[in-house]
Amino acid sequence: MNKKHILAICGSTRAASVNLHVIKHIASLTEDELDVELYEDLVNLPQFNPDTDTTEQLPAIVAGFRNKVKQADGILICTPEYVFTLPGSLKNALEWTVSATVFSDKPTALITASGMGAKAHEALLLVMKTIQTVFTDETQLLISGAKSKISKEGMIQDPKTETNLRNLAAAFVLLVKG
């Protein structure tokens, strides 16, 4: 079977964040159908600057990120909420892609796993709709109180959260396969 290639972007830059655990869980749930690659240079992307968003001046790391997004069959984003919005590093990465339109029509799964998360999730949905990704109600999920539902070791401790993640994973596979 030909697996679809998924680029996973973790909005948290912590080494063992809840969000990274969620990405790894989704990857394990879909391992027979999806090949999930974690983008690991989010923290290294330079601050977005429209003056360098040109063919001649585009930083190589940004070109590489855009290419990874473009080449992926689908995108999985899992992020925390920082001060009622998206983490700056994730927002910065997304800003670098606007002029290149590499997210347009890309099947996407969007998860916000945080203490509260509602405002960040709302912001994530708005940004991803604006850059024209394709997602459904079934491929987006808010996990409030994430640290009480997911252990430090990455085990999903809440049965409802496990069911929601399984449902999202199944819906995402269907969306990616078109």
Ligand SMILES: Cc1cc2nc3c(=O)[nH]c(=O)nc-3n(C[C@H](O)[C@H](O)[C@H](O)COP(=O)(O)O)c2cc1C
Second form
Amino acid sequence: MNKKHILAICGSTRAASVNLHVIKHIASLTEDELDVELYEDLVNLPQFNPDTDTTEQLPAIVAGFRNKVKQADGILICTPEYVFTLPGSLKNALEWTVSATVFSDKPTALITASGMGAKAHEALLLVMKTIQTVFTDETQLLISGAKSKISKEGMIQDPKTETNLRNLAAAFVLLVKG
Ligand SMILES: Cc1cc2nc3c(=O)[nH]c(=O)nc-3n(C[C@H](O)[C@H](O)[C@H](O)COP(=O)(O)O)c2cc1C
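For comparison with the form predicted alone, provide the form predicted together with this ligand.
Full complex below, order starting with the chain above.
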């Protein structure tokens, strides 16, 4: 069976990120049907600059990022909240995609795992709706108190969170398969 290709974007650039653990968990839950590639270069993307958002001047790394989004069958974003909104690195990456409309109609799963996270999650849903991704109530999830629910080693210690992640994973597979 041909697996669908998913590009995963982690809003945290921390090596021991809880959100990275969540991405790996979703990848493992869906491994029979989805092939999940982690986007590794979020930290290396230049600051968004409309003056270089042109055919002639677009940085190669940005073109590469846009291409990965365009080629993917679906997108998984997991992010923490920083000062009550999205981390700048994630917002920056999303800004680079606006003019290229590469997220339009893209099936997407959206997770915010943070201490609180409600404001960032709200912002994430608004941004992703604005750039016309396709997601449902079942493919979005806020995990507040994330560090008490997910161990440093990535074990999901909270049964309700495990159930929610399993339900999201199943809904995401269905959304991606159309
Ligand atoms: C600069 C900074 C600002 C933060 N602001 C918030 C915040 O507003 N709300 C929140 O829930 N957590 C906040 N945190 C905590 C992190 O979001 C939280 O520790 C999260 O679990 C980190 O995700 P990660 O483990 O994937 O890196 C902040 C952390 C940093 C470094």
